[in-house]
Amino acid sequence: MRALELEGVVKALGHREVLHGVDLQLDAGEIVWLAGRNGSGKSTLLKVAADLTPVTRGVVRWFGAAPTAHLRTRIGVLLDASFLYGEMTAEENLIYYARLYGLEGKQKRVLEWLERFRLHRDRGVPIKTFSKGMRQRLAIARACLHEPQLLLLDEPYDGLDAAGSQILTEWLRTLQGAGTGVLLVSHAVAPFQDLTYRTLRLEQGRLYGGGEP
């Protein structure tokens, strides 16, 4: 099944073209190293992947279909702003996220979160003391809350130190396992050699390497 489609997308700002005729296959239980240098239009991509942004011309697809409001209950989007809440503990983030998404069974899955991304230590304390490594934990925890089948992924290794990422590279492997499908924006690529991936490179807005899986 594929979990994600982007056929003929272009992307402009004003008069700039951002993205050129962009095609993207992304099948269930694969994950695709989107690099590509900075500038070359890898955030906006993204964001056009996740629906956050309108595509000037072209089509984006989640599971074979348009994105809609009951798909996106499907989908985990990690950004460069973190959507997580300063004044607010960690568990108090997680919590507001579960009932927006009405997950069953809130503080018991929200605690399991906390512990797999070992910050349930810190718990009741507030994010805006954290580490700027302990807010990338949260940020991601906040995106897999819902368990998504398909994950969008911005720079999740930024500010991880080596314990984090190998959290989040082992919780990778697990996402691919489950058949979930991984589309990773990141300049770091050696955290996740050990992976089965498929390496796509955006230059000035073009897609190269292949869109087919």
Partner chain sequence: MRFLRTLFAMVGKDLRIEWRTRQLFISSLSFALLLVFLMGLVLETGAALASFSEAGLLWLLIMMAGLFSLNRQDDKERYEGAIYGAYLAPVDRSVVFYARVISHLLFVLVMEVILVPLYSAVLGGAAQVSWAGFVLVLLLGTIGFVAVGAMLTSLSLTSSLREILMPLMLFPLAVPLLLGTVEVTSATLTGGNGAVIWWAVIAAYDVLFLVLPGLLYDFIAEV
The other form holds:
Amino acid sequence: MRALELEGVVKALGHREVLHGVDLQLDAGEIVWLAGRNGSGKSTLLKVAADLTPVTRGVVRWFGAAPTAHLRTRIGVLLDASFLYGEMTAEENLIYYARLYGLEGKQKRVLEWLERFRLHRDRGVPIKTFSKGMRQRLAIARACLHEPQLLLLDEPYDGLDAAGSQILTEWLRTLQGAGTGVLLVSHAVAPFQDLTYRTLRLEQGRLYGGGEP
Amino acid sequence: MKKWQWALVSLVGVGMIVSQYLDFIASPPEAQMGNVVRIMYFHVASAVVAFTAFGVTALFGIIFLIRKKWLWDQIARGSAEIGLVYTTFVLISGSIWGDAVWNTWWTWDPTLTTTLILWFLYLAYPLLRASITDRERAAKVASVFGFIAVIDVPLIHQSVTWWRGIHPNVITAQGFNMPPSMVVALLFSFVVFLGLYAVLLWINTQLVRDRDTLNDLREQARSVLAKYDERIGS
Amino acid sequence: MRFLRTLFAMVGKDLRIEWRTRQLFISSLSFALLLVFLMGLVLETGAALASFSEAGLLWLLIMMAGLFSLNRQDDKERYEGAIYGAYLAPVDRSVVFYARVISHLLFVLVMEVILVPLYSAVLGGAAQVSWAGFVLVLLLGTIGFVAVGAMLTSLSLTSSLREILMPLMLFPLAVPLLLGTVEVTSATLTGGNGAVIWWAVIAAYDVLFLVLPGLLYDFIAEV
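Next up, the form predicted in complex with the partner chain in place of the form predicted on its own?
Now the full complex is given, and it begins with the chain already shown.
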């Protein structure tokens, strides 16, 4: 099954066209590494794919259908901003998002996630005191909490230390086995090079398949 | 310019001259107000243009939101600018009229008050647009704001009318019966002013579109230069 | 069902954060109290105000203090882009608008509980207040005000002139509400219940600005 499909997606930001007709297919259980220089439009592509910003032209499909509010239960998104509240603790932040997604057994699931990312000891601290790496771990937990079948990640390894990177890579391997499609933007390939992945390069708003940079 | 466009502009031009004749020569001075009444032709016709312009802004804003074509937004933007200018005319001519007839520069007449509120709202409109960097978001936000503002206008007018109705009205507009020549002059000024509005809107929309195109070209030039730099670098 | 659950989650989050810091509440309230003090100073306390002026000043005070909080309360949403996290929730995005209305409403109402008695003590001259009408108009007026305010904060979220544009957009739009609430409040301060048309104006305004933004919200809810 196709987890994500972009067809002829054009996106203009202000006066500038950032994406010029992007076609992309992402299957269930597939990891796609989206590479490209700064300013090539990777983040915009992710926002479009997450239906957080409308396309100028073209079509976005999730699991073969047009994005709807209900389908958002099945996608997870991590952008450069963490989407977290600095005044709330790590646990409160995750519980809030668990509520938004209407998850059962919130408390237990949140604790699992905090433990997975080794944040359980600091779970009662307002996250404005967190380091960048800790915040990034929590942001990843936030994006994955509802066990999405399509995961859109913008620089997830950013700010993570070796241990954090390893946890994330292990988690991605698990997801892949479970049939989740992952679109991953990253400037470095090293942290996840052991996984099976396909590479796409975004250059000047156009997508090119295969090949190492 | 195409032929019909010349024809339209000439027609409005001739109409303006005829309108001046009707306003200043053909129509009589009013019994009590004398020649001051001639302000009315300008004042009321400007008000008609101002309200029309804001209606057009709201309408095309909504069309833009649904259809996402830049032309609709450009018309809305062009119209809002004209509306702001004409609202200013209405307020100034209203003040002059008020001074001459009621001996006060400002009166809480419901329509005048509504116009002043509208003036504030449409002063915010271009500021809101200009202070948002993302062009698409600016257009959307302004469209929603323009629409809400216009929806609110009847409520504003009605509430101001009732408000004045309940409080003692120190100054009342004395009613007067207009002779036919005044009615003709007034109606004619409506038509001509709306014609002028149409011409201005058409020209201003083109200007707005040219500004957008210029920005697009600048943006393109910048990206071409960036690409060029990259090649030189590698 | 899901809509309501999400709504409560968002409001709960707002209250939790507000309760934790309390800075915004305390500073807004201090500002309002300072204004009461200044008004008393320039209006010569002791000489009772006419009921219309008393009602008018009270509403201006509430709206100014409320504006203060409207301007600042969304800062937490912009920090780390949290508002976009809310847009990922699997419900209609207008839930963000309604959650904002409820949070602002609670905020301003709590402020009024402290502000209004103090205001009456300093500037009030009303001898016979019809309490039911007074409380109801306070509630309905505040609902209309926070509804239009929440709409405008969503519009000006990314504007660089936000803090000055807010009052410039808010007060002209709120004129019908202001006139309506002042008329009714003034009537209740002298033992009356206000004219029906003014209640109608307030009700119409509340309905308009609770429904319309909900319908238009999808156009402006994006990153």
